[in-house]
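Coming up is one lone chain in structure tokens, specifically the form predicted on its own.
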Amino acid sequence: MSAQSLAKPFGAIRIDSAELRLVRLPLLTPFTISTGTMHEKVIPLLTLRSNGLEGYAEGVMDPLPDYLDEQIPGAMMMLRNVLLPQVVGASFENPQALEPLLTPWRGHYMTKAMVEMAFFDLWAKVLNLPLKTLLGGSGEAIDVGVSLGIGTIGDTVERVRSHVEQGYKRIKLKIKPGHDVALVSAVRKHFPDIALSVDANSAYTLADTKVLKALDPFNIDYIEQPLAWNDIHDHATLQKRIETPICLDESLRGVRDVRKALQIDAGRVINIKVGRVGGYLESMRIHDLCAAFDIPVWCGGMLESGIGRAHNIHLSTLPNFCKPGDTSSASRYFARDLIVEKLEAVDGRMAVPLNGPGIGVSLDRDFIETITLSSESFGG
């Protein structure tokens, strides 16, 4: 289903008010990738309200710009001073009507995605439909994989064993220079037949081609974002030199980037993160383009709470999401989530949350109050 074919609700939706919170959610265990270690998730949480209904979204930017150039202080400023004053009190027939308000601002993809995603959730609730239906998805559950942070080889092998026993459909290992070939070799020795991928988070350069090529014999599904976060061209050069498919993540901020990457064979798998590309409309454009190129996509994770996790699950019901995403059980990361419902995988499958229309989850308001760092209201 293309973004242009989405149905309109009956009449425009007026945004009566908005609430912007900043919450701190501790991680059960530290999560380490090539750029550093995370001990907690600080999450901007947005609520848009209309006629007694609420739409929710969370921001996936980090406190500091270590994944991409976006960061929480800038996002809060854009929401507080620019985007929410334009949205609150205005009316929109559908997300396409909201898009012209967001697109003039350069960058801030994750911030703009928050507004658009919250509106999508609200729009679905106005229509009394699950979000997946408006996106063009289908099915009651999706295949999910798991992403394992950097640790010792022995510990990683045991974590792989645990998650294979839990039925996850794909195991992804975080790698970095000096922690790559030996790690993958050890995992493959113990688990020769599992679906396996690796994620470098931009830790390598073309000078490391020999190391990356040494991963070819291990039958890896893909190497995710091995080179620079703002590069496409060098990935095309690397793809010519190695057999393992490259999956692009950080270097793709929209459908134009994806088109250019596919045209020069810079990647043969695409990771769609709805926050990274600016929202659902752009995610669906990327999905449709990749389908036209016969390129598979999957939904990446950013250690989201249940709000972002529910959004990701609904997106993953679209037909070209044919590889397991990172939407594993929330209990792997958090002792208590921001939502009442339990988003837990069973035998590598995650049920689509359908406890009501929209994203199908409800806020754990009492708990959110205890972890709120700041709260602001707009309108109403």
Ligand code: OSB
The other form holds:
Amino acid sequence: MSAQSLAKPFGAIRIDSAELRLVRLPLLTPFTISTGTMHEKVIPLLTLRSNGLEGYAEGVMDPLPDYLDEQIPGAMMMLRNVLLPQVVGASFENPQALEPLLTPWRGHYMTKAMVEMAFFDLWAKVLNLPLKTLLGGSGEAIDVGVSLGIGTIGDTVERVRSHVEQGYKRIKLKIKPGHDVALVSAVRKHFPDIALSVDANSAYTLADTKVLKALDPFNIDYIEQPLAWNDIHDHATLQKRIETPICLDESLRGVRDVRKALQIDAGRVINIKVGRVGGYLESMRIHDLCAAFDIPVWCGGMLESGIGRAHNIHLSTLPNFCKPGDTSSASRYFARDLIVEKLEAVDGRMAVPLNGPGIGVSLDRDFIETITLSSESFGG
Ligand code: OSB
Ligand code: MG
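Write the structure block of the form predicted in complex with this ligand for the protein whose form predicted on its own appears above.
Below, the chain from earlier opens the complete complex, with every other chain and molecule after it.
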């Protein structure tokens, strides 16, 4: 883990002030998964400041606990009342020094990740390095796929066609009971050779084993999170009964979950979302553990704005991110992004943003101002 071994050439970084904003960003088209439909993104944005430099992160929790058990009101409360008062005015030599303030609190992984990710960005800017370098990654671009929300079979086949033509390296189809085998069969008929995956977002139980087994003949790269969001054990039972590799998303909140899952063969591919696991340090531990188990990882997405996308892309440059991630072009989701730079995939490759150190992007402050629901300052 490279971040752990880095020295502290500039001494401690004092967090002079912080800003917590809530913004609303409409989605160009609604995005439907097995748990419901999203029409807009409400995004908590965190800025940490030190000595004239700023680190940024966005929260990936939803307004209500439908993907996981985190939600924006709880996140805002934890940041406002607990985490930011502890961090502002304090000094940290590196992210490891910050971590003990975050880990004692139960849950709230996505909230803790916001503070840690913004600190990582700030730390990289203090050191004048791209974030990927601090994380131990390398390379100028990453492979990306797309995640296609639930729609009619005919419409989905056309969306698959369009994204295959754009060069995306893997197509992921959202599925749910009643919208699975026929969909995959239709897509496979038209595209026999593409890299294909499916994501159920916890919509099935072991009672659906027959349906999930019926996906075996379609040569799907993996089936993502078929069973309950807080289950590991049943996934191991299911994996024994189906050929398609299981990829775990929702059920993994940290490296201990990943170790247990891999020890019982509950998954053979791992989706890493920095928010879901509480930050980069935990993401790197998971990355390294999976490498030791010879298990591939890839970087998931949460319909992030350019800030979260930039973070995801830097993380995806680590060596064991050997399957295409979900960080597709921002223009697929938003008419206008929160950042100035355009994060657009070309032939299924997303360039690492390197317009300056850290996450390598700059905020579109005028636009952010127009979509701000609330803004709070801490310190300074
Ligand atoms: O399970 O990966 C998921 C979006 C919202 C909630 C959960 C998931 C997703 C995606 C989005 O699949 C992928 C993206 O950011 O483009
Ligand atoms: Mg998923």
